[in-house]
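Take a look at this one chain, the form predicted on its own, written out in structure tokens.
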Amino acid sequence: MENFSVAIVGGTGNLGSALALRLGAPGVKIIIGSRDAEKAKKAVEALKPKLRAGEMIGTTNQEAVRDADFVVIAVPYEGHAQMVQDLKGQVAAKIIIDTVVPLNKGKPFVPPAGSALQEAQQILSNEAPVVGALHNISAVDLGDVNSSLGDVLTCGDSNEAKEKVMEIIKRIGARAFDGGPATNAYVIEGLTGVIISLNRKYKSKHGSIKIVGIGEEPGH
């Protein structure tokens, strides 16, 4: 992939906005998204200057999904549903990334669709593949550019797609993995909120997962 474009909706909240800036690159635009514009384009001022390269806009979630190639759905789970219900009939032939973890008061749990890649997959029916990912990662570090980041998971059950999105965290700094179809989607969600106990437990904002054993070099 050479030229590309991002549309984060929920782009104004911590791990949009730090997104935003670690894909910043020569060719690639990244639209945020906001129920408000002025909102979005207030929290573009504050990031251009931490840019880069590349593009960045901020306007409506609507107008920022209409131009895009991949949709970013980062907001928190209570507007999960929602958001997706607005984005249907607006990805046909788009890519959703779904970073979202169904959390209470920070503690994970298993919504009734199963996970909250498999809502957003209930909700969209097949009108665009649905990849989890970007769970498990710092939103710190990924703000950081000079930060390394831990590995990534993704799930879902467009091969295609999956690769695509692999290929987008790479390019971001961190190691991505195929976790699997859909249904592993749970696991991985939920794994946040150990990370989450994991960093009160020892006082850090930088808790994330490294897979060993896979993609190594033997002894290494």
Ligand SMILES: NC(=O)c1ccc[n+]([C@@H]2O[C@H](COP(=O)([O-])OP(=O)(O)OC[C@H]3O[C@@H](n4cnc5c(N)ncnc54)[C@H](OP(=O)(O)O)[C@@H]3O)[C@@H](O)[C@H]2O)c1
Contents of the next structure:
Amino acid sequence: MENFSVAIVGGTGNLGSALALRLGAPGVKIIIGSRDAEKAKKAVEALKPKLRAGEMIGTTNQEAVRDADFVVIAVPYEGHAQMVQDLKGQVAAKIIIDTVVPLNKGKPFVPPAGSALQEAQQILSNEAPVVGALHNISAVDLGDVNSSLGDVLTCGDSNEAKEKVMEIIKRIGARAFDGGPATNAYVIEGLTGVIISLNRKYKSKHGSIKIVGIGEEPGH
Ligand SMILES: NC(=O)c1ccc[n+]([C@@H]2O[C@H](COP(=O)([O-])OP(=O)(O)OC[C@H]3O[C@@H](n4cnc5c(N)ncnc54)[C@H](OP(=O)(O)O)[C@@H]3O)[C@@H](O)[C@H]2O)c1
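Can you swap the form predicted on its own for the form predicted in complex with this ligand?
Once more the chain from above appears, this time first in line as the rest of the complex follows.
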């Protein structure tokens, strides 16, 4: 992948802003989306001094997705279904990266569709492939480009889309794995609930996951 553009829906938030900084690279255009264009522009002003390379602009979520190759959904679960519904009809030929974890006061739950990812899939029908990713990453580490990152499990029903998303994940400095089909999403999403408990118990902001025994040199 040479030049590409990524819209981050909810890009003014913790995860979206941190991801934007990691994505900064020559040839990458980052579009920070918000429900409020002014808020998006302010977020970009604050982020730009820390951006290593690439282009960054801020606008409404609806505008943001228009010219994007990838659309990251980074809003709280409460706004997820409505947001995907609002984007429907505008995301054909794009790849959706869904980071959303169904949480209620920090506790994970399985939504009626089976997972946030499947909820997005149902709403979009076949308009665009949805790939789950980044659920188990710490936004704090993501926003510090010098921090090492945990591993990223992707999931979804389009192998081609997963490959492209894994390529992006590797570019931001994390190992990426194909964690299987969309039916695995509730496990990956729910794991974040465990990480939140770990962070609370051990007073950390950096909890993440590491896969062992796969993709390693023999003898390690
Ligand atoms: N934080 C993490 O470490 C982390 C890690 C992995 C996954 N995630 C997932 O990433 C998603 C975003 O997390 P976050 O911590 O970045 O959340 P956040 O900062 O609370 O919210 C992100 C942005 O979403 C928009 N938003 C808030 N409520 C909304 C609603 N009801 N409808 C539409 N948009 C709304 C807001 O942007 P505007 O006001 O500008 O529209 C906000 O800045 C969550 O689903 C979370 O589970 C987070």
